[in-house]
Structure formats: structure tokens, C-alpha cells
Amino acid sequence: MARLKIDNLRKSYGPVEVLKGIDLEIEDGGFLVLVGPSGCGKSTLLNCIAGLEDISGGDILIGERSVTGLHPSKRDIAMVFQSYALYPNMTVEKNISFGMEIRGMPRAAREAAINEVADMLQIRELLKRKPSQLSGGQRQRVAMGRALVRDPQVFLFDEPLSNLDAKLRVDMRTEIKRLHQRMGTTIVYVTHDQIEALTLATKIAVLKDGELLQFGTPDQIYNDPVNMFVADFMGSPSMNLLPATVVEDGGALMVSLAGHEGDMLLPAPESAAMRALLGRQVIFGIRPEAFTDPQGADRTTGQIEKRTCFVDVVEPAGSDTFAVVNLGGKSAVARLRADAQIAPGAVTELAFNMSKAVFFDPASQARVQ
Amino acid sequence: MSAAGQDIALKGSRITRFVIYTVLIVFAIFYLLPLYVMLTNSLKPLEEIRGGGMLSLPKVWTLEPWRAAWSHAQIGVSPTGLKPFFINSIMMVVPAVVLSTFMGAMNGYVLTKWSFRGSGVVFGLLLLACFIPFQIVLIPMARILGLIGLAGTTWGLVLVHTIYGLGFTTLFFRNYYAAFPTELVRAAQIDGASFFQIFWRILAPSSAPIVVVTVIWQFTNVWNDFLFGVSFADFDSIPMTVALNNLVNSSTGVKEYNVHFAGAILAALPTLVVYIVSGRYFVRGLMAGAVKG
């Protein structure tokens, strides 16, 4: 177990730079997942600290020693990949001891590691089978069984959980978390799935294009975002993000979002940034959940504002109810109670949590605060 | 109306089925006859050949061509059948299919899994080689093999048909390995196992259908070369083509047609045999590469 520290990493293929100078630093037992969409360099940065790619600038710590340019079995690692990559031509047993097999462990040893692997994941009877013999659950189930024989220093998962059915993915997820409390290892983990990254991690990393935007706790990433990319791509469904006006109304600063009659007012807070934004463009922020019905806001926060709304349409998933409302020239989600008596195309009131309001500059798409 | 139907679809069927197999019968007949003259011819006494009736089965049936054609037919200057020849002939194919194959595989190998800047370039370079007509390189050749003094020996036509075959031994391995998943390496990788142990151990078991592909393909090349033979080959290292060329070119005695229908029939057995014992691999392979690849 060790801290893994990634210090102004660079990577590039010839002229194309995939990863411009990323820092992070995950605690000893942290959990760290890295996010973002398709060829954000995700994938990159993960198989650099794994050793698989070289690097072409900056420095990878694990624990207090730099493994750059160490041969990937050299540094302690162990990986889990999208497709398993299990061993086609060996069975279950073989493929969790083929590393150990390689490394010279005297066959008790494996055997005894191959034992204590297999109960923890309940693989026991699926030792003598090929890969080809299991399901997509239980071959991930092999995959993590190889990785975790190497008791390593950290683990790396790149996107596990991609290649399962969606009932599957909600129960191997829960599997890793507890994996983890039990296990106490670092995990670097990399996913598309954003749900899984505020799941597991305990820090998270959203790339994109190379960059590292923001790297916070799962509650900093998805309550203070900084920047439209991050608040937009965390979250399902996702943050409205709705043109607005910062106007001042009695000496205070107020944001005007084009309401279903005439512009509405809502109070937008005071600072300097805000300030020098007056009669210009903002973006307003708010996630479905802090846009409510009244009696379904949280009345802990004293920063509820009720308004009326159009309601466009409703959309009732069980467990809420998603109405659909025109403000600010676009179409917000509301998430309501479950049983929120509601129509589409009614006029109705809906509370805003202002606490939760996140105000954006639309040139430069970074956070006012 | 539909019963109706249903007869007419099964009544054209019929008739198209009819069409089909009467045609592949035809054509079928009409590949095997020359094997069939080769193998009536080949078993008859000589004066029934000259007898006319090419087509006629034999009247007394004999033996006697196929053994002179093995141990004791006038080739060239020499009574000796194509015995010594076609030992030559296996002692040369052997090597050249079994080291053109490995290096083929490891050629594969690197440029799909362990791929370089100008890895690409390497690649169409080997391609080049397939490309190449036989007749240009006879005379460079000729001179590399006297000034490492290989020339005139069986490992020399050994080592031409090893480098003439490696651009189509690494095009097969690179197309079958480009589709094998990278991540199995990179596992691998990670459990510590090295460039051989990676090869052997992971991608080696998984390559069977390539390798018959390519060996059937090799074995066949090889085997049936004439140009390489007749130009590099000492009287001590002539393959089974030359010497079939010379015993039924034999310019002193009568032409024993019986005894060359046998020899040609004795020079195409072992390809014959590799197809029949190999053949069903040989196009899902070629597929498998084709088509992943």
C-alpha cells in the first residue's frame, strides 16, 4: 500500500501532446477515479502509471519511489482491464498463477494464494474451467482474483465494468467498493460512467482533452464545479445550465432568466466577480434536485425561491417525477416528488435552492463566484 | 394459394438443385481426368500405352513403373529413380517451412505487438518481397550463396526459399496477430513474463490455424520449386522437380511415358497429403486473418 503521486505528466505521439502536464497525488487507501469523455487521455495516463506506455515528461511516484521507466511488473502494480484479458488458452487457475509462475513462487505458495483468492470471490468452482467456459461476471470476477493475488502496491482498473449489462455493472460496483474497504489498497480506477466515479471514488480526476480540469473530492466535483464541463458531464441528469442576465434590483444583485411571462428575477450572490458581470450574460446553474416542487425542497437551506413555472412536459421514472420546463430560452429539468401532482402544460410553482445555484462566464465557461 | 405456392418454390428448387450438381459433376470429371490418365497410364506396361487408348484401363495391371520410377530410372547420367531426390527434396523443404514459418510468426509478433517508429515501413518492405519476380534475383543470388559457400548445398536452397518465403509467412502472422487483443500482452506484461514468454506462452497456443496456413502454403512453394533448384542445386542436392524434369527429358533411350506418369504422380504425393491431411484448416484460417485482420 502506498501513495501514488503523478507529478507534471506529459505525454505525446509525435506532434500530438495527449496529456499536458497532469498532477495528482492519491493518499495511501484512496481511491481515485479518472473520468471524462472518449479520448480525454484517461486511458493514457492510466497505462503511463502502469508502465505500458513511456512518458514523455514529469514523474510518476509510487509510495516515495519514481517508477518512471521502470518495466511494469517492476512497480508493483496490478491491472484490471476493460476486455479481462484473461488467458484464452489457460484455465481459470493457471491465468491467476501465471504472474506468480513467472516470478518463480514455489508451487505451494501459489497454490496456497490461488486458495485464499479464489474464496474471497467465490471463484472456487470455476478453477478448472477456460475463459471462454464463464460469463462476463465471472470472468471480471477472474480478472480482479489475478490482480489481487499480486497483493500489489496499487491496483489499476481501466473501465471493468464497461463490457457488463447494466444490473451486472450495479452489482460489481458495490463488490469493488467493498473490496476496497476490506483490501485497504490504492486504486486508480478510469471510467466514462460518471455514476461509477462518484460511487467509488474518494478523489476524482475529470480529464478532457488532455487536461486536468478539476481534481476534488466526489462532493467538490459535483457541488462546486469549475467550469460548465465539469458541472454538465457530472451528474444524471445533468446540471441546467440556462442563459441569464445579471441585473440589480434594490441594490442587490439579481440574475434574470427569460421566464413563461416575462423575465424572472432570482437573487444571485454578492461578490466582485459577480458585480463586474452587471447587465452582462451569465450562465445560471442548478441541478435537477434543487429545482423542485415546494413541498419537496429542502427546507434546511433558508435560500428557497418559489417562482412559476410552464411545465412543457412530465416525465414520471418511479422513484421522481422529471417535468420538463422552458426558462431562460431552453428546455430545464425539475425533479420532483414522486407522486407531485403535476400536468404538462399547467402553470405551477417550483422552488429554486439558491444555495445549490453555481453561476458560469459564457466566454470563458469558468466558474463566478 | 399458398400450398400452391409452396409447390412451385419446391419444384424450382428441384430443378435448380438438378442444374447445380450436374454442372459440378461435369466440372469435377472434367478436373480429375488428367489424374486419371496419370494413374491408368502410370500402371500399365509400356507397349499398351504405345498401343494407343490413353483413356483405356490397363489390361495387365503392373507395379513395375512405379518401382522403376522410385529406385532404378535412368536420371540424367545415372540409374537411380527419384528416391535420392526426393529425400533431397524433404531434407531441403523441412528446414525452409519450419524457419520461414518461426520467423514469420516472430515477424508478426513484434510488428503487431511490439511495434517501433517505422514498423510500417518494415512491413511494406517484407511485402515488397512477394512482389519480387524469382528471375531477378537469380544472379545476385547465385553469387551471395558462392561467397558464403553455400553454393550447390541443400541448406542454400534452404536459406533462398527461408528469405523468399518470410513476406508471406509475416504477412499471415502479422494479419492473424494484429487482431489478437494487445491487452493479453500487456497483461502479461504486467505479470512479468518477457518478449519469449509472452510469445510462447500466450500467443503460440492461440496460433494453430495460422500455422497451418502458413505451412501448407510454404510446404507447397518449396516443394514444387523448379527455378531455385535447377539453378543452385549440385548433382548431390537436386530437388524432386529437377529430377523429375531430367528423367522424363532423358534424351538417350525409349520415352517410358508409364514411368514418368508415375514419377510425376511420386513428385506431387507429398503436397497432395498435406492438403488432404491439413486442407479444412487451411481456409478458416486464411479467413481468420482475412477478415479480423
Contents of the next structure:
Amino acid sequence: MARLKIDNLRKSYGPVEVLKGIDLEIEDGGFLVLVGPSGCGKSTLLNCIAGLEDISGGDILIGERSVTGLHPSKRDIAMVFQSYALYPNMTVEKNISFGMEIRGMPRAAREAAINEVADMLQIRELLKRKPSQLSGGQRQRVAMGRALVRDPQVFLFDEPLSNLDAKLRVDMRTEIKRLHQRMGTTIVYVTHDQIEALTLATKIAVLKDGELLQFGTPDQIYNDPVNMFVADFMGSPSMNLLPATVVEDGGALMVSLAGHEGDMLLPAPESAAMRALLGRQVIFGIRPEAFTDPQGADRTTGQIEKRTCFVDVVEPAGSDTFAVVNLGGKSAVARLRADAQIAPGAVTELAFNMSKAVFFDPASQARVQ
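Instead of the form predicted in complex with the partner chain shown above, give the structure for the form predicted on its own, please.
Partners and other molecules have been left off, which leaves just the chain.
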């Protein structure tokens, strides 16, 4: 196990710069998730860590050792690929042990390692089968087992669950989390699924167009996004981002946004940055769970504001009910209790938890604090 440090890492293909000075560090035993839309550079960054791609600038350190320029086999890493990359003509046992055989590990040590990971991943009964006889989830376990027997300093996962169906993806996510808690090995994990990122990570790096937009804990990324892209990308349903105007009412700062009965006023935080926007437009951001029915609102905060809203659409979702309302000229989603009595076309009172509200400058899209 070891910490991983990325220092001003750059990667270019000719004149095209795909990684633009990435700086991040994950502690020994941490779980770093690289997340972002397709083409953001997350897989390229993972391949640079693995040594599968040469870097154009900067440094990569595993522990206290720079691995920049080292062959992948010298970096003490193990990688699990999206495609599993199993040898189709070999049994599960052979797939897991092949790398150990190449390194000349004694037979007894190989068998002990195979038995340990087979029990850990619950694949002992599969050892004599070939990959064609396995389900997608079983193949993923075998690919993980092959990496685990390496006992590396850092594990690299490249979208390992993207080929699985929705239920199996959730099950495997739990398995990976349990595995990390048991082993405590440093992991770098690439995904485009932000729920996967929030569930698994101790730290999340959000990338876009080769730039690191935000790096922090899942709570920081979710509740304190630095810009509108992070706010919109992380969370399902995503954050409501509504046009509003900063106004003053009785000396207090407020935001005004269009409601079903005219302009709706909600309190805004008092700060120099917000006061500088007085009379100008701002983007008011609030998560669906912070916009709910009054009975479901957080009773621990004193910043609940109740307002009347027109309900356009109601979407029952089992454990929750989602209501779509029109605010600020846009559709906004409220997450209500499953048994909330609400119907489309109704005018009803909803609660805004303003302690969870965030505000953005529409020009720069940066957070206003």
C-alpha cells in the first residue's frame, strides 16, 4: 500500500493537450474515483498512472518513489480493465495464477494466493471453468482476483462495472467497497457514473476537458460544488439550477424567482460577493432532497422556507415521490416522501431548506460565496 501523488501532470497528442496540469494526492489506503463525461481525460490519466501512456510533463509518485518513465511492470500496480481481458482458453484458476507463474512464484505460494482470493471473492466453485462459462459478474470477480493476487501498492480500475446490468452493477459496487474495507489498499477507479463515485470514493476528482475542476470528499463534491458543472453533474436527480435576481427587502438580501403566482422571494446569504450582485441575475441551486414537502423537511435546521408551488408532474418512484414544478421559468424537481399526498395540477406548499442552497455567477458559472 502507498499514497499516490500526481504533480502538474500534462499529456498531449501532438498539439492537442488532453490533460492540463493535474494536481491531486490520495492517502495510503484511500479510494480515489476519477469521474467526468466521456472525453474528459479520466481514462488517459489512469493509463498515465499505469505507465500505458507516456506523460508530456509533471510527475507521478507512488509512495515516495517517482514512477515517471518506468515500465508498467516496475510500478507495482495491478489493473482491472473494462473488458475483463481474461484468457479464453484458460480456466479461472489459470487466469488468476498466470502472472504469478510468469514471475516464478513457487507452486505452494501460488495455490495459497489463489485459495485466498477465491474465498474472498466467492469464486472457489468456478476455478475449473473457462470464461465462456461465466456470467458478466463472475468474469468481473475473476479479473479482480487476478489483480488481487499481485498484492500491489495501487489498484487501478478502468470502468469495471460498465458492462454489467443495473442490479449486478449495484451488487458489484458493494463487493468492491467491502473488498477495499477489508484490504485497505490504495485504489484509483475510473467511472462516468456519479452515483458509483459518491458511493465508493474517499476522494473524488471531477474532470472536464482535461482539467481538474474539483477534488475533495464525496460530501464536499456533493454539497459544496465549486461551479455549475460539478453541481449539475453530481447527483441523481441533478441539482436544480434556477435563474433568479438578487434583490434587497427591508435591508436583507433576497433572491427573486418566478413562481406560479408571480415573483417568489427567498432569503440569500449575506456576503460581499452576493451584495456585489444586487440587481443582477444569479443562479440559485438546490438539491431535490432540500426541496420537499413540509412534513419531510429537515427539522434540525432553522432555515426552512415554505412557499406555494404549482405541481406540473408527479413521478412516484417507490421510496420517494418526485414532483416537477415550474420555478424561474424552468422545471425544478422536488423529492417528497413516498406517501406524500400530491397530484398533478395541484397548488401545494413546498419547503426549501435554504441551509443547503448554493448560488452561482451565470457568467463565470463559478460559485458565489
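In this text, the rigid core denotes the largest set of C-alpha atoms whose superposition between the two forms falls within 1.5 Å. Residue numbers count along the first chain shown, from 1. Everything numeric in this text was worked out from a predicted model, so none of it was measured.
Chemist: State yes or no: after fitting on the rigid core, is the Cα displacement of residue 106 between the two forms at least 2 Å?
Modeler: Yes, the C-alpha moves 2 Å or more.
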